[in-house]
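Taking the form predicted on its own, here's one chain by itself in structure tokens.
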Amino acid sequence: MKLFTSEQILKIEEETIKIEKIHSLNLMERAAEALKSQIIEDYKNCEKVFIFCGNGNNGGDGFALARLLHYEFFNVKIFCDLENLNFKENAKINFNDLKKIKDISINDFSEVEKFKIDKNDLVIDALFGIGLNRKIEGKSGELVNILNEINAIKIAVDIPSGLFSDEITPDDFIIFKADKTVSFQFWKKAFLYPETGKFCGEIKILDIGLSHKIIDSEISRNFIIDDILIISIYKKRNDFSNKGNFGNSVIIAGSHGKIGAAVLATKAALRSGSGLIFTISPECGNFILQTSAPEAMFINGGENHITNIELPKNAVCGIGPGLGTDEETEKCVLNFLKNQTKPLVIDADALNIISKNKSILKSIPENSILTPHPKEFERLFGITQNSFDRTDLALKMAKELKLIIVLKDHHTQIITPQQDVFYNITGNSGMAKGGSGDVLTGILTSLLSQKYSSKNAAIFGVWLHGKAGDFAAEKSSKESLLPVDLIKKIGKVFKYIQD
């Protein structure tokens, strides 16, 4: 799915209206119908609905929604600025239609505190949409502050009011804090970053029938990783294949006290389909690895930490989990990286070693995959003001170094040298535990060894990792989820794709 700017979305809406030869009011009605259906699905037992409407198209959506919910026997109350009824055309039409329905009360923003709003009631924000480019002030600002203090179920229409769609919103801005954002047709960039996504709650995207022809022709370098993209990447196995067809994965990981990282990466690589798995680890981890992952072959890389790396033929390498940063290991890793010619996966302590020896970055083979979390990225490439800026810097470095950068976060981003950004929307907070990144390294290495391109291995691997986490959380909980649970669910993810 393409990710568009607010300007592009408005253009797509306008072009859809022209192509289909409909009035813009019809598109607003589609949006309201989709909203109504979603609310009935999620909150059919809710008795009272409080809808807060602005003067623009977002308010028009709210007015239309109020009418439709009333017809479905919801107790609906509308709030708007009765001292300033300077509505846009479609909002005005829907407002006038609403006035004809005597059972719907229309109230001023200032009256909100006169109403008893319970925790199971719906508060719906239809104040400002994606076109907002200023701070909410005056009555609207006071209202949002009041709504944020109310203990009720809070829904934002298209985007939480006060939030910029395409960029960081200043810290001092007033923003509606939603439990759920029900958005039309597309994700917005603001949903995907921690500083702005925290206002959005759960995201639900509703199809309102915008022209696929226009969407396909509109250019974007930003994408959401969805099932359609994954199915296009996935390589189905040939029934007459053998282990030699699926590559040799080599996991270079572990040190005394951190052999678990090597085990997790190795097991993840095994579960992800690689034909042969070798693990280069220190001798102190031999027994643990051989008993934990008997399907993998052990290669001695030192006594208590890695001091020597000897690769088998045709190896595709993942390096970093649990390596430590011992002086001998550092020297060994730097020497290893200087002499590589094939793309590899670089994670964890390998990244920390590189961050102390940044000149080595230019020696890393093109299309290698780097997987830094925010702090590792900062050590590698420098401090940024916010996560939006971090993406911009990652784009610059990916192009300059010709590397794939996997920016690990709640919505991990895969950034290519061609300046494409792929946002992952699988995964959950239960994966925020030590060891989850080691599992990702194993998955990525395995896919790369199976001759997925670096870009596709990164996209598929990050999505698979997150999807396994979602399946694991469904079985137990986010709190109790362990990295080993991700590995156990990899098979279920492949079944999901095949089915």
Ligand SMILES: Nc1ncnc2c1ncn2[C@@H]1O[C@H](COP(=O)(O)OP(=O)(O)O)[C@@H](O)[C@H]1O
Contents of the next structure:
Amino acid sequence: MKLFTSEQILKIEEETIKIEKIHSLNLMERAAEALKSQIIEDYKNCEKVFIFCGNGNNGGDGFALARLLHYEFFNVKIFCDLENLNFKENAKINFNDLKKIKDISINDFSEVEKFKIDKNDLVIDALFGIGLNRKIEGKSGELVNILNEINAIKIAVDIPSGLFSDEITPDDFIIFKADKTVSFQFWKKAFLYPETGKFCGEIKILDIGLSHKIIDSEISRNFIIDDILIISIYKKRNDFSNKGNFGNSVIIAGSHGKIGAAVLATKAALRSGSGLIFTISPECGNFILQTSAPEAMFINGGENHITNIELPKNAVCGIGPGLGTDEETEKCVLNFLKNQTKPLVIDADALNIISKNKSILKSIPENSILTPHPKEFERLFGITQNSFDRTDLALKMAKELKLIIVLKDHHTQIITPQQDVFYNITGNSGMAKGGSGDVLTGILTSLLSQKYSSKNAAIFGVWLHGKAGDFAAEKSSKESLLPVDLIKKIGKVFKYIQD
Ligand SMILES: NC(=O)C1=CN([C@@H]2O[C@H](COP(=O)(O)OP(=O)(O)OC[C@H]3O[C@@H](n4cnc5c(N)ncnc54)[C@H](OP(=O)(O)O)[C@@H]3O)[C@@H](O)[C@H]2O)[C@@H](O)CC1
Ligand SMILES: Nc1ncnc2c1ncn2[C@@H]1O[C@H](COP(=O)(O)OP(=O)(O)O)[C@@H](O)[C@H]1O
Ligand SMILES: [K+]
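Can you swap the form predicted on its own for the form predicted in complex with the ligand?
Below is the entire complex, every chain and molecule, led by the chain shown above.
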């Protein structure tokens, strides 16, 4: 699914209106209808609905929603700035329609504290949408501050008021804190970054029927990884195949005390379809690896840490989990990286070793996949002001070095040398545990060995890893989820794709 800027969304909206020969009011009605259905689905037993409307089209959505919910027997109360009714055209039409319904009370923002709003009531923020272009101040600002203190179910229409859609919002802005954001047709960039996403709560995207023809022709380099993309990437296994057809994955991982990292990466690679798996680890991990993952072959790479890497034939490598940064390992890893010609997966301590020896970056084979978490990224490429800037820096480095950068986060980004950004929306905070990254390295190496392109392996692997996390969290809780649970769910994710 493409990700667009607010400017592009406006353009798509206008062109849809043109080619479908509809009035813009129709789109607002579609938006309100979709909102209404969602609210009925999620909160049908809710008694009171307090809707706060601005003067623009976001407010217009709020007025139309109020009318539709009223006809569904919800007790609706409207709030707007009665001292400054400076409506845009469609908001005005919907406001006037609403005035005709005498059972809906229309109140000024300043009256909000006179109402008893209960924790089971809905507070709906239709103050500002993607048209926000400055800080919320004055009466609206005071209102948002009050709403943020109220204990009720808080829903933002399209985007929480106060957030910019496409860029970081300054720290001193007043922003509505939503439990849920119900947004129209597209994800917005603000939902995907930690500094801004924390205001959005759960995200629900509603199809309001904007023209697919227009959407297809509008160019974007930013994408949300969705099921359609994954199905297009997934390669079905040929019935007439043998282990030689699915590649030789080589996991280079582990050191004394961190053999678990090698085990996790190895098991994840085994579960992700590779034909043969080899694990290069120090001898101290031999017994552990051979008993916990007997399908994999052990290659001795040293005593207590890796000092020597000898690859089997046709190896596709994933290097880094639990290696440690012993001087001998450092030397060995640098020497190894210098001599590689095929893309490989580079994670964890291998990234830390590169950070200390940045000149090696230029020798890494094109289209290799680097999987830094934010701290590792910072060590590799430097500190940025915020996570939006981090994406920009990653784009620059991916292009310069011709590498795929997987920026691991709640919404991991896959950044390509061609300057595309793919945002992942699977995964959950149960995965925020040591070992989850090792599982990802195993998955990515396995997919790369099966001849998925580096870009597709990264997109598919990151999505699969998160989806396995979501399946695992369904079963237990996020607190008790373990990285091994991700591995156990990889099979279910493949089934999900095949079905
Ligand atoms: N796209 C679609 O397909 C559909 C979109 N729809 C809906 O339209 C929404 C976008 O509506 P919108 O363009 O009217 O902008 P909105 O956010 O209501 O702001 C209104 C105006 O407020 C002003 N303003 C800005 N910041 C301010 C501030 N801090 N404090 C005070 N004023 C401020 C600024 O005007 P200015 O004062 O700069 O002239 C701005 O123009 C969208 O989010 C969705 O809900 C659906 O109806 C149907 C399909
Ligand atoms: N809150 C979260 N939501 C979704 N995914 C997460 C979250 N926290 C961590 N993850 C995922 O878990 C993995 C953690 O990797 P990393 O930090 O390298 O862990 P480790 O090296 O300790 O195994 C990443 O793929 C990351 O995207
Ligand atoms: K809003």
